[in-house]
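Given as structure tokens, the chain that follows is alone and in the form predicted alone.
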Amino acid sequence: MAKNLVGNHIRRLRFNHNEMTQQQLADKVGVTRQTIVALEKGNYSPSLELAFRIAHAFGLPLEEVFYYGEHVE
């Protein structure tokens, strides 16, 4: 049985807004540098108000920041 998780889309999305840096999207959702890191690299879930703050950032829904499950991009 394959093993769920949540991923993401945060690494491309901050490359595509401007280059963003992982400290400069920390600081708009009110997490540290280190936080960003682990969500990006898949070592951390993120709370459900995190998750909306951090689409928020992007101006984009949830699902198209976070995805639960198998995901080939």
Given for the second form:
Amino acid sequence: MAKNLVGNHIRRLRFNHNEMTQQQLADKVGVTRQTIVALEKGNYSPSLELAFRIAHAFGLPLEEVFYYGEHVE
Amino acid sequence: MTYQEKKSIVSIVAAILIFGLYCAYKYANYPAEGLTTDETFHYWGAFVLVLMLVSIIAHIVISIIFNIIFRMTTGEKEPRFADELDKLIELKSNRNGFFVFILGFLLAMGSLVMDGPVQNMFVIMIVAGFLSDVTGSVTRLYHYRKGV
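Starting from the form predicted alone above, please write out the structure of the form predicted together with the partner chain.
Following is the full complex, with the preceding chain placed first.
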């Protein structure tokens, strides 16, 4: 399996948004919890549409939720 | 382990059990004397049709039982829809499953070209169908665990 180069801060953002659960985020953006788990593990690069929906769910621009390549916190 | 991973494992086990038990049953009832060509086609035609019917019914029953056990043990409901990740994984699993079946189909045609008995052709096709089913489920399990 090729290394996924699209990373994200979903886990941290969920925590910062009143400790939102994976299921709550999944319901907000219209996917299953499994997909949120895969995204947080870095096992899946979402479609552009889903990436925008997740960013909107956190009220942030796309680049504050997702990044490409190496990222240093 | 998530719902989809558990479901893939159940699907693999169910496919092996159904196919294994059905083949064992049919093997015990295999006609002892040599069959004429017409009887051979009839026997294997019935074999495939009944296997498909039994397999569909058994999969539905196993799926219902699995969902009930999943709800009871985890307290979660099974996902009611397939999202983009599910559809992508389904496409990959179908691709791999079809690839295995096409290989089996070509082998079966090859056995006819090599003047092999008609039974060989049917056996290869049936085994290819089974392997294709298992390959699809294994692919699904792999992608749900390792990602896409």
